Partner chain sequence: MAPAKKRNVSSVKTAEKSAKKAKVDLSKTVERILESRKHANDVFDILESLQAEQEKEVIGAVAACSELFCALLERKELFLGKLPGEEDALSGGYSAEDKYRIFMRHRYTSCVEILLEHLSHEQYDIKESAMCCLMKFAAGEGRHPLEDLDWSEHYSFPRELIQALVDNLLSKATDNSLLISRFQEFLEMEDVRYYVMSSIRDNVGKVMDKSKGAVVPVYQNNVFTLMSSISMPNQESELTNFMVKQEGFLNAIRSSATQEHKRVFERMWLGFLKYKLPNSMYKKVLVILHDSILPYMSKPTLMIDFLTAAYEIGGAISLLALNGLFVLIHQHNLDYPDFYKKLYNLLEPSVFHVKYRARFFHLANVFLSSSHLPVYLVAAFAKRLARLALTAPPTALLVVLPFIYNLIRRHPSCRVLIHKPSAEDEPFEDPYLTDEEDPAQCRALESSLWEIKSLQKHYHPDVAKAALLINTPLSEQEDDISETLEVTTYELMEKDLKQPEIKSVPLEFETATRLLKGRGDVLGQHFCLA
Amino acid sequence: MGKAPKKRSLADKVRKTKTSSEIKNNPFEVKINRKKFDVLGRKSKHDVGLPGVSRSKAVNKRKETLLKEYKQKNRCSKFIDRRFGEYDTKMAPEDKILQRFTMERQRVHEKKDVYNLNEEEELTHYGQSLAEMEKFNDVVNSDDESEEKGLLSAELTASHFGGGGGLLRKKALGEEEEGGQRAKSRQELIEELIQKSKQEKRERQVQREEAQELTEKLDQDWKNIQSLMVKKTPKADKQEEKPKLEEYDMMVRELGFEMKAQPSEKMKTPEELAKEEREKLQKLEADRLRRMMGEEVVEGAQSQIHFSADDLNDGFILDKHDKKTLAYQDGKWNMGEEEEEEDEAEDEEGEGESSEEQESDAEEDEVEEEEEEEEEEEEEGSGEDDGHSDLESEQESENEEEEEASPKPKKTLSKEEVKAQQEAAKAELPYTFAAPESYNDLKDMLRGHTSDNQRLIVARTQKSNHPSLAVGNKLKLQKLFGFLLEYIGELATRSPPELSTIDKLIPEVYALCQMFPDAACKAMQSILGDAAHSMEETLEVKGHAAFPTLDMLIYLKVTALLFPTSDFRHPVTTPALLFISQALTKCPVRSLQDLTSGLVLCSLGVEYVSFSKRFLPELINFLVGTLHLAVQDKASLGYIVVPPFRASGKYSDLLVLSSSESCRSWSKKSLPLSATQQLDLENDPDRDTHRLTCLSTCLDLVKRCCLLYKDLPSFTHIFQPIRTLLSKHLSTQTLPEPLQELSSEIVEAISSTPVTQSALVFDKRKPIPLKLLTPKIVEVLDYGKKRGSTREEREKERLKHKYKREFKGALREIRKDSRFLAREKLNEVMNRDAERKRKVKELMGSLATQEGEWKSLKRKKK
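So, to be clear: I want the structure of only this chain, in the form predicted in complex with its partner chain. Can you give it?
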């Protein structure tokens, strides 16, 4: 035990003198930790250990800390450093020094320099007086600057920033003392470098001086010869060259900035236009089909409003039909012949008008423009509906590149009439209207005007409150839509209903709806919701309800005009269809009026499902019931009548003719819609005519249904009652020739459809793959990490592991500490013993000499 520390300390001493690389290379110092297997790309810090080095480090550390503590044990006196901030660990050493310095200065100042006015301590930088330095005596050689641009050498930095002083001093130091090999070589390198650069500089300077001398000499010579030469000065040429270049530049620049010809849209041939048209329609149609199938709506793909790149988002809608672009064909104006195939109402006036319009100034005042339009129209004597063309021209003027012209209704009025009307309108109507704030405002605005004028007013209101003109206009127009709907409802409830006015207003309603789909949807929904709610309430009380009034029928029709009826699910049309079905099931037929209403609803129902061919059972039920009403002999039916109809009862003979005479005189005529509200049929022939008309409508609807539902698997079962009715009951009765034909056609259609069906099977599915028994191989990318637990668990594991390691480490440290202390104690004891031994020996020695001396003295005395 006593030997080991000595040895070790000796080894430590040796180690101290050696550099780290020497130690590392010494195989006796190195302990290599054997690896079990090699992992590519992994760097391990612990493959080589230096036990000696680390041990001596640990021992040193203990000597500084533990040993001192041990020595201080059981002592009362203590050395305390009272310097400022000595034990303050929070303070940065620089702060400490600064604070100490200032304190010292203050102390000195207080005592001595109270009367010292001028004398101050000299400030230094690296031992040199700053005052000296400020004089800038050592000016840097300016010759160097030209060549040494961008070069940084140690000297340069030293001379420029003064920071190189350290380096220089170090160099001096390095020369003096014997350092490591590496430090030496570096300094040498630097020195070499400096020397080289200096040499180069010198050489370059010499070269330059030589060159300058030579040129001067050449100049001298040239001047001598110049007079001899012909005066052909290339220098003058050179001087002229410069302005020329500038001119060219200018021209280039000018060309660059010059207005280029704008790339105009390619003029389209009629074929292209037609193709475009068709594609657009196809796209819309595809969209509709997709919605009909109820596929999930893809965001963005279905935006109904197509924004073109030029769209100003001003609500101007590019119509699909009549996008006409100014085009030439064989050197002539292309007058839009291509549209004629589609819509013969599309006339040349429209084209001419638009071209004229293009020429007109776009910045013109709105009102003026409208007047001008009116005049133009008059001049041209166009047969168009005045308000509508007004609207168009306005839109055209707003956007010159794209003209809109919705398909115009057929000419219904003669030219003179139109002209007269226009003049009257011009005389009466102002050109701008404030948007109505309430429904009553709208009514006041429209009161007393003819239906054409009403429409014109609405159109102008819409124009003069276009959303692009002012901020609040959007809201105003949205409200206007609601008011218009309300107004339509009111028109329909008047007696007699003013349906022609409604008819006129439809384009405006449609335009507004296209502008604000959301608001239109909300308004329609609230109307439908209210109607359905009131019907539901009466149903709860009475068990049945009255047929919806004419305004509701009109609303349903308008819904079909504004919204697509074929969608799988639509926020407006689905409830509307439900409403129709509800009305057809819950409203008992008690009069011919009720029946007419029911037939209107049936027609609407057929209309709603005509595109999507969806199955509407209530429609068939109602038609069966209607046909049943016409059966004379109600015994032995062979079919079942579904509520609201009854097999027999008070109202089950509504359609039975009073006399067969009326069959002969009857001819098919359209029923007025107002017949759903009031029907004054005094005599039997009139009533019979109405009955026959209803019957023919009903049969026609049945025929349409037959065509619609031909593909349904249960077609025969659905139409079984109708077939029985027509073939067994109605055929025996006397009916007009057309009706007989119609019914036989229907029977034919029903019986011609195949009755056989193949049995139902589930849709074919992808077979489920067999279970495989090969083991599942998971690639482990991070070894040593615990997997398959939650984050909390892993964290807990980690902490536990860490704690264990720390605990072990601490234990080891404590053991080492106590071992160290024991060693120290032993050392102490041994030192003490050795001292004692030495002293005893000394004493014994001195005693022995004393004894010897005394004996010798004694001997001398003797």
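What we label the rigid core is the largest C-alpha set whose atoms superpose within 1.5 Å from one form to the other. Source: prediction; values computed, not measured. Numbering follows the first chain given and starts at 1. Compared with the form predicted alone:
- Taking 2 Å as the criterion, Leu673 does not count as shifted between the two forms: its C-alpha moves by less than this amount when the rigid core is aligned.
- The rigid-core alignment places the CA of Phe84 2 Å or more apart between the two forms.
- Taking the rigid core as fixed, one finds a CA shift for Glu272 of 2 Å or more between the two forms.
What about the form predicted alone, after the form predicted in complex with its partner chain?
For this one, just the chain is written down, with no partner chains and no other molecules.
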């Protein structure tokens, strides 16, 4: 609802009644436009203004023009002739009519009017108008029809319609007149008609038989004549005359004999595969438990029963399934002996499997192969039974009186064999495991098992507790991932570290990471965050920190295996790369063990950036510092050593050899990871061997970095310190031949890389000078007005000034029009609201009156 209209004051009413002379004489209605100064000879038109008068004139003018247009908006009270050419005076009336007819026909034949049956179009059928056909004015001419058409015989009428007595009587009278014989009765006429029809039928049958005999005789004669006409040729001639098949015919025959495509099995979902895997493990576990209890395990091939096609499956058994199965081997039927031999072979295989599982180095691949062999044996057994089922039915039908074969006696095991079977079953690993609820449960589950068995236990735990099998399995497996990471860290901290077990567990950790990437990301982030916080605290307290331990190095390696390292920014690998860079920068090298840890970090850094080729300055600085540790003469270096290394000092000669004899007996080996945790070097030859191994690892990393960063524009400048070290300082020392060859390859790779950037030089062309403009002198007269030099410029300035003035005036009028329309719309809204209020008030008053009357009547009744 809008605001209530403002009440007109008494002054407005008085103003309307006043004359123009009274308004002009009233000082309150007159506005005097003051001037800054007077100009002699200039007449002013707007010295005195009447704002009230001008405002009322503008309002009245808008009421006469704009308000009427607003009220007539969206209303059409005029009839406009929109026929084609109506207002075109140049067109003749005939042309107008022709053009209108053409446009009408085009409109009719458009796609949307295909099914529109207009009255103007004449519809025809076989060339005749439907309108004429509907009048039914067809006249039948006697010439068009024959005399016999449409006539019914008396006999046909009497036989079919039964009402031809008059016709029969007329015919009888005619016959009496002609032959003088007596008239036949109706029964006789019907019998005569039946006899005629039977006679005609018999004649037609005789004609068909005669035609058939003549056709057969003609065929026989034609065969005799054809045998005489055909000339027999020898076989050799026939083979020669046989036409060769064309290439197209050969391809058609080959396609006809090709194997048809067989339908493949339905692809199973991961949920179905997990369910089958768990059922398989549960079945194997049940068999193992039965063997532990001393019970006999029934093989799947022996327990399989074949049902007849007519079996109702109602549990009613007439005889036992003790028939021997047929087998065909070496051209003979083998019914009883073959089965016994197969059972013995299976028993021997089962004993061999149990003995193999007792060994400590049993692997999961062997178990899977055994399971596949068992399934293949079951399939072969079932295939043999199904393949010879038809032979059995034939043999039964031929030899129904023969007696059935006696059942095969079951093979019983002795007590010693049962005991050995129980011991073997106890020694086997269980096939199903419950998910551990805590880290201690996982340790208890894996304690005392080999690395292969530990991997097998984790794999079976994962299969037995797949997320699709139960609701809470997802959370259990997420916890299992964290427990495995903690267990890997504990294996790395043992003395000696169990690196082979860690290597076996990595595939299972990867499978869990692919299954739950979010949980794996959070677990690794927590580990990396704790390590980074501990390093920062140590740096704040001591100013330096120790290199990461072996468990942290293993975690960094696992991070590179589980998560992508080529992403520009990753929530796990990016913090890991920053941790490596911080360790290479902040951790000082004070022993060979620290140097080994640093080289391991460098190799991890190279692995992280191998795909993305991201430049790591900390990596290059650490490699330069490592090579600097092998330099004996540190007087004139020619390069700068960056912390955490020092140009000279206590720990600046860690890689300097104590004697040159150790170079002869040294052989290239990989740097062991266990050296980062505990390094026992008792004598100088062992130390020199480890120094050469570290130097070899450093040179390998330098070579990999050269291949990695060779496309950088600043490659030569980055590797200039390494080139100086290898060409000037390390070349003079006595190093083993493999290291010398590796060093020469690195120097050659750095030297052969072309320099891509060029030196900055001045441009050879002469620079273009700035444009100099001659000052323009403009004639300026008094009062600050500018006078143009030409008449065109003065006219242009005048038009510009006029345009600006008119534009501003138009904007001002548009704003006033908008305010006027807004005020009128508000008045309409207020009027509608007032009218609605009035009607509501009337309705409420009438309702109140009715309510009062009803209450008064109610009181009177009481």
